[in-house]
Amino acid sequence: MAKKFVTRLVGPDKQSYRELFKRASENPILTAKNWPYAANSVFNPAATIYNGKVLLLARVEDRRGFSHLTKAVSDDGVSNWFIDDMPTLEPDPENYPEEKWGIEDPRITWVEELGKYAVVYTAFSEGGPMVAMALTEDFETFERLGPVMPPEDKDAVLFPKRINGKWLLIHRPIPAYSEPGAHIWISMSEDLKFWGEHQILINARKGGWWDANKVGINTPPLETDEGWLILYHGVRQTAAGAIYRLGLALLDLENPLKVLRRSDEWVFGPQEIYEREGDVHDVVFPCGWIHDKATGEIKMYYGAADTCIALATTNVSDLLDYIMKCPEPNHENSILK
């Protein structure tokens, strides 16, 4: 992939950086306009490889204002859909009453021990959002292990291995009181129901910064030499509202909870009239992405504005380029025991 560098003023000085992913021109490869029912909108994507496809389980929002998860698949991840006639994942409120408002922003993970792929996703309950867990083969039954983190807790992934023995789920709960903050944390478990030892693993900045007050994690960690690479959001406030944009960071591969790296500045973030004009403006929110281990690139599936799905490319070998050239956060304490 062509590597395209700007250049910004920073201070005194002038500092050079990569344009790291690349939109498609096709985009935005999904709107509600192409579901095969009626819909407000469909965002916020969790993505895999299945039977060779690229499958996609987006959220659907109908015009109640609740949501839902149907399948899309297909060839090239780009084009020509096949979307499910009807909800692939519905909430079930009466067996699960933690979905009673809806189910949202889907993560998938496959997990090779169980043989399953693992959607995690949050559940809108009564008490506010939670972390929700389901198991599947086909993409077509769910097991539902019900929720396993209490409101308000949501932007939940899961590693796809034990390690040391133990389940690793990242997530961001929100404080009901404390100092301004949303942080995202991590835990552990030994039977993927019942979580603890948990911990913060990336500080929301505070002041300026693209990513102060609250960060979430988007896409599922990726295991590379280097380490996990993961992708998250900030939210940054300003007088026209909320701007939700990307950075990366690096976790330890033995010790997922040490932070080897993070960048200080944002990577992606809303642009063009797609990302910056829908249901809620200003909003690039990925909730999967694909890595082509033979040729190293990466499809980034994300939600425009609330509103609609989009794509960006990337490589894994630019990402890590980056990530290795960004600050060693202080990592005190972060210890996997």
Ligand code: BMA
Contents of the next structure:
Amino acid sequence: MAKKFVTRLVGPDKQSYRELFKRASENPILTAKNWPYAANSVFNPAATIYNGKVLLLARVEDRRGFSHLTKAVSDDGVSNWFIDDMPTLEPDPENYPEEKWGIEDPRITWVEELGKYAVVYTAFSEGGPMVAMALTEDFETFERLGPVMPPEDKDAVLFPKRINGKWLLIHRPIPAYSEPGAHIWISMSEDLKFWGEHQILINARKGGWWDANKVGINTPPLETDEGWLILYHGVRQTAAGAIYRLGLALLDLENPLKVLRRSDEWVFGPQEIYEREGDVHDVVFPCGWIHDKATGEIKMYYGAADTCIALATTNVSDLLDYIMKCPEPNHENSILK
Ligand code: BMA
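For comparison with the form predicted alone, provide the form predicted together with beta-D-mannopyranose.
After this comes the whole thing, all chains and molecules, with the earlier chain placed first.
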């Protein structure tokens, strides 16, 4: 029988894993103590380049337990952050009742066709978390499109352009009835507001896998020569609680409904104390990454333990080298068979 090809992130000495991501020595780069106003925690930031600077849109949780979004801007993306001295985007439950208990986990996509940034976020409604969208040109004023996916649904990102004439949204609904498991879905739209043609894109595996039972996308898909690079989380339930770790996948450039590769192993997980201890222990949760096309460097911004913001860097060619050696998904173990 042919030997099954398995790619491992094992270093040359075969004793330790080779790490694809390098944590910034300044971590955590932003905490509630850096905030200009009182906050319980700052985490899960979206990231983009705006006016040549790194702009993070952080989730800020107050002591009621409700979240809003506030921007922090820096020249080098590591230090000297200028943080808005009041919320940048606040829940508006009077006009948007789905935002009753806050807005969370934004993801930013620059949409050339519109000349605007799309911010996709979780609106915490009375009926549960759902996906909402807003457009902005300047991160000062926002035009809300309202809710785009009903509860329970979160972890949504928009592709930067139409493909075959349609907008694509990746998201993670949790159906009331399903085989056990919360999978990553993809949907299509002609106007960004009404979505259909829903289908599963990446399934949660089963059994002992690190990404069994619950997965969700983290950062917007990154367009590369080999395909759309996807960073997603898997949630492992243990006797001590959940562990949030990250894996990679690659989607076909022309037809992103096709998964070309998927890592068997997780590539980034909680290790440092600020990732292991906090309001929710053992969580790394990026909502944005920034790709410097000139150098290939990727800056991944992530929430650590639902408490603070940290940075890890990698290179797009290292990620592609790795993912191209990963198996093509055979949907064994999957409801996609
Ligand atoms: C997920 C999201 C994230 C959070 C993570 C760990 O479901 O709600 O905002 O960081 O859980 O608590």
